[in-house]
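One chain comes next, on its own, written as structure tokens: the form predicted alone.
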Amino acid sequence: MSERRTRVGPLAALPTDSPALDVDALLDDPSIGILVCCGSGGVGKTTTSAALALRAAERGRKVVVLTIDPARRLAQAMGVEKLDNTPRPVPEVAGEGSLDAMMLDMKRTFDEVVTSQATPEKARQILENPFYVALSSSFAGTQEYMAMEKLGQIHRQAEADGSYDLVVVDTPPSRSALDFLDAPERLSSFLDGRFIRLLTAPARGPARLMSAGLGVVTGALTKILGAQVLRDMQVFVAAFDTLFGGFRARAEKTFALLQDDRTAFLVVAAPEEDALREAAYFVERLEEDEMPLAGLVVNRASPPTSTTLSTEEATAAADRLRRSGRRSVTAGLLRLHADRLAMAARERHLVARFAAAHPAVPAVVVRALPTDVHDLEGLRRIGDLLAGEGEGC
């Protein structure tokens, strides 16, 4: 772990001897050109990505943030009328930097790759094929693959024209945080699968010996899928065959880029058992694949409390009021206070357990805000909390 990416100091909800993530040092590091925010769904990756991108831009960097956000909250928060596959400038960014934002259009990105790799006639055959339309729109892993493809496109463009010096990536809200890394291999394995190759293999040589058996399998598939679906699949694979090598080569280049020292991964989690378990899996996978891990962000932690009244004292006081037969607002507030303290203690325990299992991973805990983030000021506030500034950090 690079020294430039860490600092040591006390932090709320972290063991005092745990390394703290120095977000500003990470954002200011000119050698870091790609920052990937990853983690399971619903942990605040989109907000974290946007806040980091805005903070980096206002500290002088030329930034583009790529999001995959089905709720489409990012456009509203950044003051952009709409987000699509084209980078849009974010207005009212302070400082000398700049910030563009974009949202992945999965099918359009797939179409762009096809048209860039194929002749116009071959591209038309593929783009109009019903099996391709289904594959490019909804096949499992396509969104993750296209997120990596778009990242590769942006990085190549930035290197060519100097348009950006930092790309912040919000990874897809997958069932598993590992899908983003596994998608290229899964998609290419499907397209390169032995069975699909047999569907379009010419009946000569050894293939002739398999024709009878293959005919039985094809007949069974025809009954299940329908003759038209099977023909669409065969036509697509035949047309796509010449492009497949290019797809795999591009995926391998992007995967290598993710392993490069110019890339940094931030694992984002919530202070919940399932989310931190998923974060632990991702940390271990990144280490296994030798990808540069910058640290962990724990979002939406319980805010600190200024009272010295403990959980036990608040519960006992509420019980005394209840036993006395007085149903007061005070008893309800005491119970609420006790529940809040118990939740905060549980969160600290979960974060401490993660830190004990991964003592070398720098972390920052971001307290929950009382309202949703809906503008640049809200994103700036999140950025301050990520950087360890502001109340309760």
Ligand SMILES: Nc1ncnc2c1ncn2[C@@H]1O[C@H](COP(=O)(O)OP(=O)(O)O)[C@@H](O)[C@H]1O
Contents of the next structure:
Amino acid sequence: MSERRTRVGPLAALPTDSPALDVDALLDDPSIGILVCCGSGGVGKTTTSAALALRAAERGRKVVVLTIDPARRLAQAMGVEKLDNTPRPVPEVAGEGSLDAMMLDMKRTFDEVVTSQATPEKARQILENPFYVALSSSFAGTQEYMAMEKLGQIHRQAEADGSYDLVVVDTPPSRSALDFLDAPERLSSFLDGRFIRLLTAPARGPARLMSAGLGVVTGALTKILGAQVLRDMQVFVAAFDTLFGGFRARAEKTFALLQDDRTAFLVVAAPEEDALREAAYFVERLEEDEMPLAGLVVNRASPPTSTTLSTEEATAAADRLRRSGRRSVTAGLLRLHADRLAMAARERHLVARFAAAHPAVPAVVVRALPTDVHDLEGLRRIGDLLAGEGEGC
Amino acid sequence: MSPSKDWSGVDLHVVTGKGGTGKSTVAAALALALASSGRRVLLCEVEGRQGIARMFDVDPLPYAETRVARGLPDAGGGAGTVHALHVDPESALLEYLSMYYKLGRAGKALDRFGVIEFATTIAPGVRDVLLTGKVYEAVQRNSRSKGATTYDAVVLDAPPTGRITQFLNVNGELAGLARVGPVKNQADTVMTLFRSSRTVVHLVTLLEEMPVQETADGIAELEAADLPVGAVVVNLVRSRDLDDEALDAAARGALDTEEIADDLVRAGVLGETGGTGDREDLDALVEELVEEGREHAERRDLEEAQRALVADLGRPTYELPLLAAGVDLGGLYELAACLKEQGLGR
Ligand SMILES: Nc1ncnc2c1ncn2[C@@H]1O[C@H](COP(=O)(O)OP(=O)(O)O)[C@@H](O)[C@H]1O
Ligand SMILES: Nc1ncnc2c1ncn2[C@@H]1O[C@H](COP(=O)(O)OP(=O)(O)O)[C@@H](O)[C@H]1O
Ligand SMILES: [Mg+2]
Ligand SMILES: [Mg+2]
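Can you now output the form predicted together with the named molecule? The one shown was the form predicted alone.
Then the entire complex follows, led off by the chain already shown.
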């Protein structure tokens, strides 16, 4: 294939290949207790985390996978159709290890944190407040925050009773992979926000100096939103106030857990510009936050090819056959082949660009299967591909 | 309430879809398709990604309408223009406030007290009222407002299917909150437009299980909220290079390898000299083509099953091909032409 011909000249020295990611070594490493799969929406985080969890279990580890939004049939196959926030054994896992799976119920996790921290009376007040309802169901970042919260809970439980030695975490379908790391910060900075602080304590400390200004502001808000809104907000903030500290402390603990050496992050990306750009941001951010990156998974790539035809040659040959007027399947096959070569060339270019900018990040390329992944067999196949086995990867 | 088949009379095309299915790409192609024969079209994005700027290869968009491209020419060569607007909630809030209130001191104080951040991140629904309010303003604008640019159509690259009903149903979202006041009034006016036949919501999907399921759920939610559902746009459709008979043979592993080898030699793909090396290359190529054919057949089979489910949705459906070389600006025009040919974006 022409795109692969060795280069000469100044560009030849550029690294275009990342070091290989050794997935089995990662899964077998007993010092790794948490594996987090991040990436932008739709790239295959849920599939990858489930495949890794299954593979680790079948290699003998005691695994729990915290999944967020599996496709319906995959959820069925894993026995996590019900959103009950409790890990359940996945049926038909081979070998000595074990695999439990659970699907995250974001609102319920949030509610449980509230009820565990507040008196029943106060908890009820909070749970019914429209601001809490909005915060717990649609605030950007709540799902990420709750995924972390649940991870913290499961991890603590596992440490205490030895139920699991590996927790695999899928992350929410957010636009950006960074949301997962930013969420706790965003939530606590919201809860700590100047405005909320002022509402809770308008007469204390330096706030008093500003309370004249505050009057103007609340006046304007009342005019725009109506007085009810401010009242609801004040009730919410007052009820929630005592919980703030607890929330922040929990978020900080989980954050520290993510920085721990026993944690490994895998960044999942599709071989597309946007997804790889997000992956690059994420990799850089992990470095800044001193979080342990295990590598990059490029998922749903066009299948590799071993023949030497180029896109142009395949297209030209297909045209020649068409023109010759014979009804032939071969022309169609050549066109398909040309498309695949074109896609593969484009993808290779994008992945090489990532590698050039991040030469130290180990990577593995997982080909797109012809159909989606909806059962354990499919997960095993993805597991093989992740480990660099099978089908020419 | 359903709009006429050629979507005439529609002023606002809302494009949603599961993330990654090609929502932004389809919205951009639709804007190009609509912008023919001198028509002026506004393409709006509300999710802060600067995706429009990247697709049209222009500098990041400010909070101001910017001309980004010439539309797709009609048969007589007449094109229109596509303008773009990147709506962010902070700017929309400040604009909103300055439009309706003489804020003076309070305006500055709002920012100092963190109210802007508060209102645009958490206050339920306020963010969406601001974003949709800005789009509403562009749709409603008419030639009477002096000096203002008016548009023949507005295309909105909207939030994904999972959030679209909540996003458009600003009224419902605010219901638990702002029960009176100007924001509530604004929400009411916006809803009147969204519920009218001047608006349609198109859903982008792939022929795969998850996106098709999400599209079905999305349509049900939109209908329950009384929002006008438009077309289903099926994106990334695989080529039809093999006919049914060939597909069937490919799936069964019954393709005639001898014939394929002969064809390849005839087409001059590999030397016909018959050296053993050549023969091995030829066999390897045949094997790969046959395997590719088998996988393609498997994929097409899946697509066929999903296509039937899409047909059951009972919506006008348009299909866009997967462009193997990726979508550059030229690709956008290609997709625009495809939409137009099928009747979306006349
Ligand atoms: N390597 C692959 N080959 C084929 N289909 C895949 C592959 N990886 C993921 N998929 C499919 O892509 C869809 C989205 O994957 P998912 O893991 O749910 O993505 P995410 O969690 O990142 O949103 C699913 O239908 C899944 O079966
Ligand atoms: N018809 C198509 N052929 C090839 N690539 C496409 C097509 N439609 C979209 N894409 C690519 O798929 C990716 C996701 O598309 P995008 O429009 O950004 O999706 P969304 O806005 O739904 O997240 C982009 O890289 C885009 O170029
Ligand atoms: Mg997922
Ligand atoms: Mg988009």
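Heads up, when I say rigid core I mean the largest set of C-alphas that superpose within 1.5 Å between the two forms. From a predicted model like this one, the values you see are computed outputs, not experimental measurements. Numbering follows the first chain given and starts at 1.
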Check: Fitting the rigid core first, would the Cα of Glu159 be found 2 Å or more away between these two forms?
Finding: no
Check: Hey, does Asn129 budge by 2 Å or more at the Cα between these two forms once the core is superposed?
Finding: yes
